[in-house]
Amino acid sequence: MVQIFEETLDQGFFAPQRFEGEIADCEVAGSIPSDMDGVFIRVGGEFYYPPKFPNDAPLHSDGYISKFRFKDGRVSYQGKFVRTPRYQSNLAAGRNQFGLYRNPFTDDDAVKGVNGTVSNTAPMVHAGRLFTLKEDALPIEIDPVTLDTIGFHDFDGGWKSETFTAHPKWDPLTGDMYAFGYEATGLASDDVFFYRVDKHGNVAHEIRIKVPYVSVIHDFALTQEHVIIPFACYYTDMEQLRAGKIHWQWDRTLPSMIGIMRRDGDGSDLRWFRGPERCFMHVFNAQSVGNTVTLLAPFYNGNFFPFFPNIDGSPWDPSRAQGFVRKYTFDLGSRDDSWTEETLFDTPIVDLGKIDHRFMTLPQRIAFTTFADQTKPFDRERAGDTGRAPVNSYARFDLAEGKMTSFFAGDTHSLQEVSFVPRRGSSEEGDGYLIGTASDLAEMRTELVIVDAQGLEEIGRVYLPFRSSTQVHGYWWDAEELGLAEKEAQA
């Protein structure tokens, strides 16, 4: 999705729309499962005004939140821009005043000191509240009924980091949330603050650590005992930022690193493991058994983002931007600071993977993601030339059997991230639905696809009469988790 968006920013399906909309009752083909009562919320971005510099990253586009509300076999839709300080400042000026991605030295003087986050990466629900996230700032609270922006949230002053990850994790046994902020004390700082936030939204534990070098720490993994912190090769410092460069450059001479520490400690046991060049962006899940920690993750071979340049000046290599389902094993009882890596499936995948979230930190056997199935047809005459094979399929991986099954979305479709919805009343892992949006490149509209998560048969589709803003991440929450019945009655 990111590569297509970059290449076709001003044309076709992914051109900016500057559009907010609402549909009370969406068109549906097939059926909507009667037990789906909740919301599928997506966060992504588009430039409301053109970027100030042509080489700016698409990750710097203005945040946009959209919601599909499922209830009584019907679906409604809403979409709005997140009213960040950046968005409001640009709207007042009538142009984009902010420069390169996460580099305030390239901003206009008029917005010096204005928080430049776009809050465009992921939604989060915790303690009955909805937020949008971007890892360069605090969460921004959103009204879950109207999608109006409320403002920054620091957990009643308990959150001391200046930043908050785009990928918090939850312990399904306690309901506690675990999250962190990197560059926690300011731009290019090597501080990482790690927190446990209880199920009521109160900060309950803090750990402060430092990293060997300042890199993207986009995601992390959690076990019942440990925190796993992966990063690799993306690099920044104040010198390159003051020189007017984009925040991240890829330096393949740096080691890939994965830190492991106890989640209930003080950080003194933090241990760094080192390995070969990898791009660590997202994870599936992890477990601790005695001194052995295992991590399941869809890591890439090298620099995934073409808009973050290689520091040695070499051209971006798309052959290195391939991800696979991989298992990493760490022996905490050994003095060896390396890991073992197993590639569990041959198929290259998109690294936006999901599990049945009720099994986070626990043993699991099922994982889901999207991939480009090049054995399937693609109607380029109707859909246009995307420049690469479209991401057209969902994959279900049975880790115990080593079996992969797939669902094909259509010959003019490009899929975005998949999400898992548990079937009400079932505790069986992977029993539920897969949902996600598909871009119909021929009809120029967005469709929400609903698929049985076990057999991968299509159940239904929700059609929007327009192309909705593309997402980075999306998740499902049951109505009870947001208290929607009461909040909607009060609206």
Contents of the next structure:
Number of protein chains: 2
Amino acid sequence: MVQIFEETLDQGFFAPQRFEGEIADCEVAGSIPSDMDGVFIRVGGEFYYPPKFPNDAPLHSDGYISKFRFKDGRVSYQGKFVRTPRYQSNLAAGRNQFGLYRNPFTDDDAVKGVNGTVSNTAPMVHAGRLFTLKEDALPIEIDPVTLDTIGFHDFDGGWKSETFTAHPKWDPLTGDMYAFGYEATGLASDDVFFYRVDKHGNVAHEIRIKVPYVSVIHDFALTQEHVIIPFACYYTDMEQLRAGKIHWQWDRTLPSMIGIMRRDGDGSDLRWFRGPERCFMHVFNAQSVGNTVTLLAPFYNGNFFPFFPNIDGSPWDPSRAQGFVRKYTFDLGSRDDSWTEETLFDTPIVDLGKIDHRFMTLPQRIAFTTFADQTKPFDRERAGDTGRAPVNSYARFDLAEGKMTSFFAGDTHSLQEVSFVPRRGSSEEGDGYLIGTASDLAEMRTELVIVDAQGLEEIGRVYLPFRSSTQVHGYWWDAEELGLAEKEAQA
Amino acid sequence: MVQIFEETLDQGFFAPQRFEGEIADCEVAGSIPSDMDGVFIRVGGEFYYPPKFPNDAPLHSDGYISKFRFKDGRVSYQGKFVRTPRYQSNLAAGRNQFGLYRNPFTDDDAVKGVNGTVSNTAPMVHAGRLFTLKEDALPIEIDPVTLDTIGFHDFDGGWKSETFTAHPKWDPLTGDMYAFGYEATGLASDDVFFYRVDKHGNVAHEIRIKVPYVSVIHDFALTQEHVIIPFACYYTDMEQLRAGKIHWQWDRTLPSMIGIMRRDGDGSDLRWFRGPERCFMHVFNAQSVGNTVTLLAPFYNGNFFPFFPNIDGSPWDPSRAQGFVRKYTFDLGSRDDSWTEETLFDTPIVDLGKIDHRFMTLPQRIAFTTFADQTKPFDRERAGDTGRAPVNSYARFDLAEGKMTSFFAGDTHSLQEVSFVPRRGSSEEGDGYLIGTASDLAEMRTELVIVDAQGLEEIGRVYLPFRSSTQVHGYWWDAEELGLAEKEAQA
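Requested next: the structure of the form predicted in complex with a further copy of the same chain (the form predicted on its own having been shown above).
What follows is the whole complex; the chain from before opens it.
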């Protein structure tokens, strides 16, 4: 991930392209499993027009949604920009009128009052509808066949937060979605609203809480009983925003915080745990057993994002931006507000991790992510020297056996986030496929790799004839979850 | 052109891509003249699926239409495959079911009776409608806003030929279109039907003739009085087609033929002139003055296409595949059936030439084309060594002054066909812009160059972030000719 966020988003493989593309029948090497009937949908972004400020966050790039449609052993591809209000008004003007990441005080006067979300973080499917997400705004609904933008969605007015996380969770036993919005009542507000949205898309339960300080709550965890709310050190307030600063500053003197409360309560049982400096971005999964809550998460040691400056003026320290598979344990029966942290594997990993989502909230032993395997070759002559180890491999962690196995994508390749696809008819945890895009830095094209999720052998590879827009998050959905067969027939 | 037709259509810059793309606001260097309100539309092709036979003609690739829309100093781009019956049935099957170029006897049984045209040669706009053309079938109408395929068009039944040339001509004084179809009554038939289609799109006049032998009549010329019909040495008949051969064989023992007849007659005045071996593909323009007809054309010395074999078994001779600006003179008052040929400039050129189309059929002095300027540098290290001189320059020929001037596109660039855009408000011949795409072989991307058509200085350049599908022919149309403003507003 560092390689994406440092200097390469505006050059080389990730240079902006502005184009929207479609391939009816992609070129394939190997084979496409015939039981894969569904979509791999990716959301990421690129700056359609260059940022107004050179120190802006790459996270501020314009949202782009792309879709690999698998059916009958063939794959089609489609990619489109999300028509956010920002995209539309910038396109009309022919330039970027929006300032620093989530700081409207730095926007041009011409776009004052225009929602500046870029909706570039993750896709979501719920109740048969497709959305793009960014944690500073509501979901934007997208037509799953054409990828055309439909517009902001507030669940028929039931969703009261002005914002919606990019990482909702699902209870696989009920199909209900749990999600939240932070800065829920406006810029730098300390309100967080949690919701349960039933499987039909109706808001069924709300919890309103306050946070001790306003920080990135990028992800959270759900158990059968609790919600777990991690944030740490990133900080904002109206004063620094009015002063024209980027939305987040890193303040390592602030405690790392993890809040835990009942998922069906009213928030009055919320308990805050505190710990030393960490950077909390993504989680794998969590469970509640009696008074014990455990959280599996690939957390970083310190500030991961070089473009969110350290508030003490110290330079960004890449050695702190390392993530590991970690287990956090909380004792709700104790008055102690600390947690225990175990690092389960000593291999540094990328924090974009996945589990077999059918085991979300439930006992689970398999986790997947990407990492830089430095024992593998890298053809610097053909791929170009990026000055660091490429993210060239998938890792499969078996927590029960304490065993890590891996898949190597190629000696000119850099992998984006991995996704898990369950094998049809099998309910065994982790039985299925791993898929994700690889950037072939030599051929300057994007490939989709399909790997057996148990043996980690390659099954097939889909070649795009171009560099696809970068991905933040991607997920697989079976065709039925989107009613795709009917919607495609109507289109 | 040789570089396109020899080996590079299936590899390197011209490797098939299968993708359809759109760019709402292209990246530009320099500036886009604000008086350019219209479209540059290109038609070419790529093999969506590999050819059934390795010796098939690159001319058999699947038609692709692309559009650069100029408006308000900005440019958008769009590209789509033409949904021919062949494209549709191949996509359904997931492979190429069609055999050799224009030989249905070599097609799979599954597609017997399916029109195999690839509609990959040229765009046409007439009576406010957009079409793609290929000389073996009817025009295919295309939506000028979406580039979606509408279907075959026979001018309300008035067009009786089964085929339609890729090179219709217009009388600028009336707006009427003159066009023809050869093999008009079926495969290898010796019927040629000529038509005048008025400016409203209605067939107004028909002439039916027979040819002495069945050959490529790829282009023709129109004067205020006559039509001029050149063909030479390429040959087909049902016997060689049934034997499974490619549509054309080169027989240099056949005479080169140029037929001339009145454009408003019944064909009974048709006169055939005969000459030595030449390869007649494209023309610039022609005029009738009294009994003298003159034809300006960039004709080749011999067989231009290596994939259409010499019938005598001799190998293809690249030294004969050289074209020059040539003038042919015919004396209709004489009984002699020969012509005089003058080579006006000794620079070998690409035969894809253009004039200021407002002077078609009329006295005209300026002609444009591309050529390989071997005095200019070529960066083989960055662009790759193709083993031949790149087509790196536009040439402007002033016939009155006998003067050639040129524009050099860059030391890693290869140019496709040039097109002329008249300057708004000026009626002076050749006053306007030259536009066309350049393949940047180092960056592996397509660029559109915009050049002053008189001084040959570069004005601007539009960058696509990808290799665009190859072009055969492209033309500029002002927005009004397609009623674009209204059609875009409705879309």
